[in-house]
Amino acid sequence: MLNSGNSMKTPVPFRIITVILALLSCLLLSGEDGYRLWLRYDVVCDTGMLRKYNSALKQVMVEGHSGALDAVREELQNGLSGMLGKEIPFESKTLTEGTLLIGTPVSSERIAALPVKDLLKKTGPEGFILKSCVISDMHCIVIAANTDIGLLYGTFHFLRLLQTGQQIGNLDRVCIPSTQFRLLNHWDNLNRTVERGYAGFSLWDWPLLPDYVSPRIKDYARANASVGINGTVLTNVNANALVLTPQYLEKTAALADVFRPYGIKVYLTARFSAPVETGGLPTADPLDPLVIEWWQKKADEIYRLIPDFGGFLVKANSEGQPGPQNYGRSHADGANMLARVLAPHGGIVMWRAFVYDSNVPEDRAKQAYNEFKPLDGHFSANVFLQVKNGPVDFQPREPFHPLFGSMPGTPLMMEFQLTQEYLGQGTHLVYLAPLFKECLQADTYAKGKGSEVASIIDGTLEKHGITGMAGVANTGTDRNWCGHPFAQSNWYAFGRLAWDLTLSADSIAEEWLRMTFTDNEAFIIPVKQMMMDSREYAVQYMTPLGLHHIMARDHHHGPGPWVSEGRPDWTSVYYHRADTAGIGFDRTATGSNALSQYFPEVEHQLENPGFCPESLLLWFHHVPWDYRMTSGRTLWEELCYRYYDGVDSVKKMQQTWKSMEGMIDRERFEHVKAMLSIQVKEAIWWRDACVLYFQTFSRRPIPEGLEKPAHSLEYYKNIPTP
């Protein structure tokens, strides 16, 4: 379990017992090892909130029996015993003052009788109604839902409450969720290793399964299910086409049990070249009878033992992945005759839009525009098109992807990556939700001023019957699940962030800092901040004015500005494209034309260098070493500058966070401790290391004032990285 599950079952008075254990929990501050995340359920440590909490919660109603309704019932028995310090009834039948009832129009007549009937009808599936009432003259709590799943979304979200110390006197909430598929990826591998995985090991225990399901894997469930997360795709984009045989079916039937009742499907990725490498047919060409009649029954052979099976993710002719060109055919063949095979199944096809090809001497941010631009409106209504947020990797800063906006025929699913490839990995503080909402909030002009990138994903802007969101992975078998104790809040962020796309990144940083470490202000205030600053700090001491994958070759981990050999799009060389006139990728007119797969009012921004925010001015322009800045600086000037400035705020943090030493546990702050030690380290190590190497282009002197490096480019370049 993720809670212990504080019980009291004393006869000591109540009042004395509650500030007895608040000033437990709240100055002792015994060890924590992050296994709780943010479900700790500590009791409140504001004596005043709890006595209102306990005055307001005498006894909890849960109408109706269902393996989603037993998880309520569960969680409602932890979280109130932990918070409030008492065990709180569960089984009368009386309605009482003080009442919290859940349950659905069809489980609860009671609910049924409510004037809630018009609200319902807006919420959904999986949304939840929130609400104060007076009943037969008692003051009640009450959610409501439509089903047994927005029972338990409204149950966390009541939890959440509660751990937050917000108020629940007068409580009138109406919560639906932003997309309706909210997605974790897992590049898991069938042999448990995690590619771009810095957490351990798959969660996934293949070998044991379908006989033993550790008990991890109902906490991740829980986890999952608190922030709203509906989907898991165990398998990773790199397919293994074992995973779709009848032994890893069975594995996988028996995960899709234990996260039923917590409303998540399962989902797999689907190896193109499957019918031939376990189907033994000798082609896999979507057109083919006999490859459409394979997938046909495999589709049939799931869903026996997966009936609610949500699909399949698909990376094809991408990266070496088969794929429906090797037959001569589209992306919209392949995607469309498995589309045809779930469809029956109520089942949907996730096809990532990840695909560049080395053959073709195009700047690698236009190869997918370019591939799927002309194949909008021709796939079928179950397919997703699964966009990155940006149009090269996951980069620390990049544009918005040009095809938010290009294809209005077709449901665009984001994608973003919660596990850290390109920012820091697993020693980096790194909190990713204002990334998030930088291309969330991004405007396309693909219907004018206004069009932004979320409206689309919502589908408010287009009107597509099916929404998503997905989010890589950054889960392991570390005790703490992300390795780092920050990492934790990128998983919470994406999940709150896909149920609710207006949430700002600092509120979700505040409940992730107060449900997770304490709700002591003198830490928060100071401690969100450093989040909320942590992913421009790191976009400066690693890829400053729009600089990009300018990281070491293949692990990503540290930099690599010098990688040149090879194929070209996978060197940094290709990508900054310094020389002694300047530094930059030209994607104007003058150069890739890139910006040309924007809307014109987008293009017109950024074509001009004057007018192009300096954080996308080398993304976009090669621009002269004395080029002057908004700074007075010239371009040299300024990008030492931010490198500089980079490094110096990594040791501001790792201060703020010596600052908060002893108003959290003591195995948690010195974890954090250390990883930000190792920050500033490697922080200095990318700053020395570029600037370094920019210099042999610039020819300049590092401007005075600036410590000089350590130790030459040799020595940087000849690191090795494990």
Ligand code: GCV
Contents of the next structure:
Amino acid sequence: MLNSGNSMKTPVPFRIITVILALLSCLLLSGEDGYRLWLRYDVVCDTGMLRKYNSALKQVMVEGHSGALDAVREELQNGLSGMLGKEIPFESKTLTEGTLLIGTPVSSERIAALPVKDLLKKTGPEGFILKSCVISDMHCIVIAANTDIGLLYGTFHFLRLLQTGQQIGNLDRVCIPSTQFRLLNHWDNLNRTVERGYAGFSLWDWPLLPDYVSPRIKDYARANASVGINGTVLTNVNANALVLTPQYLEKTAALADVFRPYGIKVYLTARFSAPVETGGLPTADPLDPLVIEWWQKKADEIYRLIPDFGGFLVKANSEGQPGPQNYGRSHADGANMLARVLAPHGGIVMWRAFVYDSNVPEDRAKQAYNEFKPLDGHFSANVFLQVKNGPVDFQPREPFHPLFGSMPGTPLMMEFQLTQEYLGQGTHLVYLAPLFKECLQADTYAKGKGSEVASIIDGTLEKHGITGMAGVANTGTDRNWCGHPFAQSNWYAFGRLAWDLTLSADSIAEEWLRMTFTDNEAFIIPVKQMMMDSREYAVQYMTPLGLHHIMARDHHHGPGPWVSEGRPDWTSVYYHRADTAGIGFDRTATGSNALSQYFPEVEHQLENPGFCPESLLLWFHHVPWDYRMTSGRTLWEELCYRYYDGVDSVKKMQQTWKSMEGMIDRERFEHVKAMLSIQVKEAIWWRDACVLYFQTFSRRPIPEGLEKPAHSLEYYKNIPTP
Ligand code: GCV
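Take the protein just shown as the form predicted on its own and give its structure as the form predicted together with the named molecule.
Every chain and every other molecule in the complex is listed next, the one we just looked at coming first.
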């Protein structure tokens, strides 16, 4: 048996060389392509901290054997050798001073002997304890959990402490996830295109699977596990039934095998008409016995190949997707039929609430509520209703969805969009955590004051058996995964929040910056501020004061407030309703009365334009152009100023970034710099197009002192679709 104590001690000259190398690598800022995401594990630059870490960590003991524990070992080997600049011994069976001891009470007698039983009762299947302990007079750090996956999460947490320069001297943490199902939703098609994807093609190489699984798939799993994501829906909600055929299920199983050690389950989108399209049945009626039998056999087949398959995500009777209503059945009939076939295997159904009907002359913002509220309490226990954060569609700003708080008898799963479909797509720096938090912190008043959306998502308000949060993924085959270097922060923030809903957007941004770029305060402070403000800037130059859905037709990239043809609720004029009297969508009792779908306290806060927050004014009210805003300006003037402020703010972001030159690697510095110059151009495009267009209704001049648009409205209308 190896006594790693002295024999493995790093020699002094080696340690000196390590510190010199650390300093050099911090100074040289070597090239980076963003592939390593936030898991870079470069040597710790703060030499004082590096010394402390080195003296606290002499060896690692991971007790037990499993795929997840292999992942723990591998991550620690890479992480610690990278950050500490030395190899740490892993093989010893003897506890020494400075041991990082990792295990469950089952895999490790040493852990079982520690007084952590009561704590472990609280941590559940995924939580963990991270604790400084003295064991047999030796100072150790312990990561304990009930499962190996809990240990993996604890490992990533511990590595993050080192990555973000935190003390590890006196640890005493118990971490438990806020939600149980923390899923990415990929809108990936089987031909590898990605709907609303701006970072290349799909990561799933269907033609080569199952025989070849790219090493990238494991890195994808590592990245997800590092932030606590524990599931991935591989396919687009605009679903293709082929993915349920044996050939594709084998491919899916190959991916699931790589994900499993990282605690990630696979899910698929179920096309409701699959029994007809691939099963040869004449109907997909969810109450038809042959249809039920078809799904039952399909579920059995899936679980034979993938024993831990997570379940189905379904978009039904929405935007042309088939669903139970095609057969006169309700959403609950459809969801429950699938839930019943999955239940014996432990699977779940996530049934999307994103439904609206072009034939119903009803405010689109009201339709999901109208459709689902009457079904509350009618869904099986293993069905989530998956609800987008707002009632329209991932706009730069929306009020929270009125279904939150209105379905006490149904578990609701939050759906956020990480890919920036309506927020500048691949070219704009927009950090989305403030948007996520704004929704999560909104008070629904469902059970009186303090009934925040977050308390519905984490189950504290309504106590359902399942809780969850989904994020529409922004990953692709681009070398840096997400296209824009800062888009990685939205993937990161989603995972961190789904794990811990109480985290602030600010603290997540700081963690991400430290791990992704540098811990230099001169970089962190201004760049974090830039991230924190970036979403509000996008709102200003795109859709200020509650405007929404005025993007160009179909692709949603640039401005298109003039879009007026086609089905009404896909046009911009439907949403902004500008006329010579004013602008905005009246959703009060004199208009569509969408406001009545909220609890009375919320309704009262919003129903009067004088009390409605100006950030949502035009979402809920049609307001005269000369309406006096709190600034003392008229609505028209305020609208102009907001658009102009938005552009000026992006120019400031550009200046801030330029002043970061030399603080990080050149490759990513130049990449972000180029993106910001595109963003400035596109913000001006948004501003000028919108101001000129709305001016045709307001018939008022652009306020004195604001630079005049460089081109005519016709010019902007004729910019071709990219
Ligand atoms: C996957 C919006 C998007 C669609 C998307 C849809 C949905 O309409 O533009 O691309 O389809 O939302 O969430 O189902």
